[in-house]
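In C-alpha cells, the next block holds one chain alone, the form predicted on its own.
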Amino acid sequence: MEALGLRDDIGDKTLAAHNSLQLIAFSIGEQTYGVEITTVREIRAWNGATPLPNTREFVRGVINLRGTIVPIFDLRARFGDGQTSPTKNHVVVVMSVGDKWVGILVDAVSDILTVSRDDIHNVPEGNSIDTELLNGIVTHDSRMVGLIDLHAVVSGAKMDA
C-alpha cells in the first residue's frame, strides 16, 4: 500500500511540473515582464544596433550574432512609451520566434520565475497596447508580471509606404 502511495506522490509531482512554467522575467522601469525559458536563446549587453531605413520606431536595427543577423526591438518603444536611451546596463534578451531569432531591448533582466499555468490571468481590457502585446499576467511574491506575446511584439515592424 505505502508503494502505491509513492506512486501517487510521483504522478502529482510530475503533474505539478507539466502545469508549471519557467519565465525569463525583464524589467522596463517599474514593470516587470517575462517570456517563456525555452524561448531564450542569449542574454546579452547592449553594444548598438545598426539602423534599418523604412522601420517603425521600436525597431533599433540588426545586430549579427554569430553569422545571424537579429533584428533588435525596444520594447519601451513598442509599449508605446518612447524610445530608450540604452546604457552600458542596458541588456538584449535574443529569443526564437518561430523559426526566426529576435532580441528585445529591455532595462534589466531580473529573475527566473516558476509559476503554475493556473495562476496566469487574461489582460484586463482598457489598454489596447497592453492587450495586443500580452499573453497573461500572473502574480509572482507580490509583483504583476505581464506575460509577452512574442508574435504580437515583432509584427508591424515595416512601415508601410
Contents of the next structure:
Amino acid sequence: MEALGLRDDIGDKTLAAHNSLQLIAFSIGEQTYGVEITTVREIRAWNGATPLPNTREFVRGVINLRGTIVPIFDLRARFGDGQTSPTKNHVVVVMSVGDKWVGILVDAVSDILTVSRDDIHNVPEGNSIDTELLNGIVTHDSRMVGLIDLHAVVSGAKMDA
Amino acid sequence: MSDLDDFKATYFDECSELLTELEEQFAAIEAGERDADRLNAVFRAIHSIKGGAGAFGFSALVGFAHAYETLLDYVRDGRIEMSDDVVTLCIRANDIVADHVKAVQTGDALPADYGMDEKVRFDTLARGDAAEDDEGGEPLDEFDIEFVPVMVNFDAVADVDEDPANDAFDAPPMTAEPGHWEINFRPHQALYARANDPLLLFRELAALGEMSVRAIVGDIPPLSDFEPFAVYCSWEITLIAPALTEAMIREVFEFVDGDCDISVLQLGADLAFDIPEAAPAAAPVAEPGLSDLLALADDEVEALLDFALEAPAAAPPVAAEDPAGEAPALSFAALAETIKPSAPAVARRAPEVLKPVAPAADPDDTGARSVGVQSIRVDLDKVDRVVNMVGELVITQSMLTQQMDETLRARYTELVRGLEVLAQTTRGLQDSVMAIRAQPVKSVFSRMPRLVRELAQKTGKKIKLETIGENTEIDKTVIEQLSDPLTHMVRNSADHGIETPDKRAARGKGEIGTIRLSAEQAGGNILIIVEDDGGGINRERVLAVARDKGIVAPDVNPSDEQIDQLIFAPGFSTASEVSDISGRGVGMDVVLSNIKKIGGSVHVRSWTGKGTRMTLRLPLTLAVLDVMLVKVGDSPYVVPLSSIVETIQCSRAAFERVPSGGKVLQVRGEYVQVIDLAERFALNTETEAENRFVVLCEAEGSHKVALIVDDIIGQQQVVIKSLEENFERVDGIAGGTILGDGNVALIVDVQGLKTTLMHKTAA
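Having seen the form predicted on its own, I'd like the form predicted in complex with its partner chain now, please.
First the chain shown before, then all remaining chains and molecules of the complex.
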C-alpha cells in the first residue's frame, strides 16, 4: 500500500459523517478521477492481460484473479485518448459493478479523499463523453476530481454495440 | 419465513426421491415381486409424502395420499388382494400423487376433482372390504381424519339428581373464596380395558362444581394408523367450586387410580382466565413425565424449552402429522414467552407440554430412516466450489511437473518423488470430487415408465419399457440436460417407432412393442441408447418431407444414413397428423441442440421393419475439458479436443481460392471452409504462412471447418471458466480457462465461429 502512496488516515472519523463520501483517487495523465471506496475490491500492479477478440479498444483483455476471469478496461482509451501503453508501474483497480468484478487500468492511484456529498457538482453539459462517463465533479485541494460512472464505463464493450 | 421455505425445498427434494422409489418399487411389483417389503416401502413413501404435505397444508395432496394410504394399508393387511387391477390403480395413483406434488411445488392449481375417480375407487375398494369385515360397522369414508370432538352433556345424570353443589354455585357465596382447579386426565389403555368410561368420571366431577372440559385430540392419528385399542385422547378439566379440596377430586378418580395419568392443580382465582391457548398446539413433543418436570429448576426448564423449540425444526413432517401442530414453531415461541417469566407459570402449564410421545411417528418410518441414512444433502454450490478448486490444483500440479527438467530431476530426487505422489493424489482427489457430482441416470430413467404408460394409453399401442444400466453415473449437470432430449426420444419411439398391435401382428411381431433404454460408460463418454423394435424410419417419407420442406435440395440424393439423420433437422416432422404427443416439428431438433450444448452427439440407425436405435454420446463431466493449446499472435487459445478431427501443417495443406476471395481446404476430396483465427480475432501474427497449422474441426451436423493457428503447443486438461460471470459473451469465444502459468487462455467456440461466418456470407 505504501508503494502506491496511500495515506493511512482513513480512520479520520470526524469527516466521515453521513454526508461524506470516501473516494479512491487515481490519475490518468494530469487528470484525477475518483470512485467510491466501497466499490474497490483490490488494487494490483499491471501484469498483462489476455486480449479479447471482437471487443472495443478500451477492453484490454482478461486477467486471472484467483481463479476468476476478470475483464480489464483501459480508462484512458474509454475517454477516447488512445490506448495506454502499460508498464509495471501502471495500476489495475479491481472493483465491483453490480454483481460483476471489473478491473480498470489507470496510471497511478494517488489518494484517498473524503468529500462532502454537498460538494458534488453536476457535470457541465457539453461533451457527451463527459456527461456519459462521469457522475459528478468534486473539488479537493483545488484539484478537480471526476467521479467515474462505473456502469457507463463498462457498457458498450462489444464491437458493434 | 425463510425457514419454512427451506423445509419446503427439503420436502420437495424428498418427494422427488420418494416418487422415484415408488416407480422402482412398482416396476418390481408389476413384474410379480409382491412381497411385503416392497409394499411396506411403498406405504412408507406415501406416508412420508402425506406427512410433509400435512405440515405445509397441501390439503388436496394430503386428501389423496390419505385415501391411497388407506388402500395400501388394507392391501398390506391382506384384506385386499394385490390383484393386477389394484397394481394398475396404484401406479396411476403414483402419477396423481406426483402431479399433486408438482402442482404445489410450482403453485399451479390442479382441477378440484383431480384424481377423484381414483379416490372413489380407493374408497369403493376399502368400503367393500369394510362391508365384508362387518366389524366396525362404520363406513370408513365418512370417518375422516378431521376429528371433531362430540359435545357431551355431563349433567345428564346430575340434572335429575338436583346437585346441591350446582345450586350453591348459582348463588356464589361472597365469603368463601372460590376454588379453581385444573385437572389433567390422561387415561391409559388399561382404564378402558377395565370398562371404565371417562364420561362417567366427568359427570361425577361436574357434580362438584362448574366444570369446563377440553379434549386434547391432537394425538389422534390418521385412520390408516388408528389402533382401535390405543389411547389417543386426554382431557383438560377446569373445575370451579367453593370449598373444593384436592381430596374430593382425587376421590372421583379413585377407581381408575393407576390406570391413568392425572394431575390436579389449584389455581388462584385470578388465574382462572389464564388458561393457555397456545399450549395444546405444542402437544406432540416427547418429554419426560409430569412429576419430573415439576421438580425442574428454572434453568432446566429453559433447556427443556430449547429442546422443545428445536423439536419441530428437527422433524417437521412428524409434528405435522398432528392436526393441532399447524404452526409448531410459532406456538412454541408463544409458549416460550409465557413460560420463561416465572417458574410457577411453568409448573402450571407444564402438564400440557409434557404429553407422552405423539404416536404419529410410525415405527416403520423410524426403522426405515435409520437404515436409509447413507447420504447427506449438500448444496450444489459447495460441491462446485470444491470441484473448481480441485481443478485449479490439478492444473498447478501439472505446471509444477512441467517445470522439472533433467538437471532438477537428477539433483532433487526427493522433490521428484514428492511431486509424483502429489500427481497421484491430485488425480485421485479429482476423480473423487467428480464422483460426488456424478449421479446415476436412474433419476432420469425413472421418469420414462410413466411417459410410456401414458403414451401407450393415448395411442392404443402396447408398449413395454426395459431399462438397462440405470446405475451408470454421469455428471449432475449432464443429467439435468438429459431429461428433455430423452423424453423427446422416448416419445418419438413410442409415437412413430412402435406400431399398433394390428400392424405388429400383420408383420409377424408380438403385439407388445419394446422400447429399451440403456446407459453404459465407454471410455470418457457415456452412451445412452434408446432402441425400439418398431417399424424403423420410413426413409421414403422422410426424404419426401425433407424435399417438400426444402431441407434437402431436389437434385441431392442422400445416403440411407444421411436420411436417417434428417429427423434431427429443425422443423422436420413426418407425422401425418399433428398429435399432442409429438409431431409438432420440434422435438428431435431440440434433442440435437440440447445434446450439442452439453458437448455430446446423437446418432440414429434404423432397420426397416425391425426398429430404430438412437445413440447419445455424452461427456462424463463438464467441469474439465480436454483441449489442444494453440497460439494465435501472442495469445494462447484452446480448442476442445472433442471437436478436433486432425491437424495439418500449412505447408502440406492443399488450399484453394474461391471467388469471394476466401480460402477453402481440400481434405480427402472434401472442401472445407477455412477460418484464419488471427484474421478473425484481429491479432497480428508474424509467423510465416507455411509454418502455421491447420486445425481441422468438426462443427454441428458433421460439417467441418479448418482453423488456422500460428502454433500448436500441446494437449492438456483445463477447467472451464465463464467469461459472462464478470463480462459478457464474446463472439467466437466459448469461455476462458486459466493456464499453469496463471494466464488466461480463451476457448475457441468452433460452432460459434462457423455460425457468424455463415451470417456474414448471407449478409
